[in-house]
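Just the one chain here, the form predicted on its own, laid out as structure tokens.
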Amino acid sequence: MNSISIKKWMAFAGLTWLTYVIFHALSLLNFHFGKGGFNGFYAEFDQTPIYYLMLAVLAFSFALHVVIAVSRQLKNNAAMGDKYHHTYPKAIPRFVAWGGASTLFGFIVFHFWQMQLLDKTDLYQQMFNIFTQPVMLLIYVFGVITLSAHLHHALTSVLQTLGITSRRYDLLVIILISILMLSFASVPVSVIYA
């Protein structure tokens, strides 16, 4: 498989996750409609076959995305040697870029397992319990910021890979990411000021 095909598979896996992130942000907005609506939505959705299919697709695309990203980076390092060790991307040091990706990976795994361990009979109250803990609040704020930074880099790269000039659509990318970030942030903010 050539480099362009691999990049397209990586982009496809990333876009699968972007679709889920948008769905997740929209579903979390149910929190603002109160306990009944929020608990009802998740109680019904978590019991459907679509939920389990979604988890399988997300797990596969997540693994595909990570494996391709790491293997491409290692291959580029080996092919270019010292020439490839310039700042990445746009004056961001390599360890910061990869540190951010690693942090996002850790946050996704942490968030998934934490959600599996929660008592789903009153998820609304569980969210209150999580976001009233300062450490958990900081973890989620940091996770959302890391996700937003990754999405900005990823979406501009995907657009470029698909042949769409990323500069032309950069404002649209920033608007989309800002809306997602504000949607995710609205839940802990509403808990803090409840």
Ligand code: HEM
Given for the second form:
Amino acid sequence: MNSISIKKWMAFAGLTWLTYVIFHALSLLNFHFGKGGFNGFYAEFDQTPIYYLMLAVLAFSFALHVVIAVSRQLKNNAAMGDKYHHTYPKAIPRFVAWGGASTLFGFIVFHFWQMQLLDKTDLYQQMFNIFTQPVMLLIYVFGVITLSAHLHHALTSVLQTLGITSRRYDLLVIILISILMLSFASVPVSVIYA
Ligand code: HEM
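To complete the pair, please output the form predicted together with the ligand; the form predicted on its own was given just before.
Complete assembly follows, chain above in first position.
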């Protein structure tokens, strides 16, 4: 497979996750309709065949995205030799880009297992149990910030690959990311101010 089609698979896997992240952020808004709305939504969705299918698709896309990203980087390093220390898109140092991606990776793995291990009989109350712990707040703040930086970098790169460089699309990317971040942040913020 040539490097363009490999890049397309990576973008496809990333866009699968973006679709899920939009769905996840918007479904978390049920939190603001109280215990009944939030618990009711997840009770209907959890452990259904669609839920397991979604998890399988997410796990596959996650693995595909990470494996392609790491192997492309290793190939680039080998090809570049001495130029290895050059900066990476738009003057973001390579270690910052990879540090951010690794933090996001760690956050997703941590968050997924934390959610799987919860007692789901009252998920609404569990959000209070989690977000009243300062360390958890810190982990989630880092997770959501690294997600927004990663999405910004990924979406602007995809647009650039498609030859779309207009400022209007940059603005659309920023608006989309802001809506996602505000939706995610709305859960811990309303726990803190409850
Ligand atoms: C403050 C932010 C967030 C909150 C309050 C939150 C809350 C939740 C809740 C309540 C569940 C359990 C749903 C269930 O029982 O099925 C869940 C699952 C999950 N979350 Fe999050 N989440 C947040 C951020 C994120 C982010 C940023 C990502 C990924 C980039 C993410 C990825 C996942 C995944 C993969 C699952 C397992 C699949 C699922 O149940 O939907 N979450 N999250």
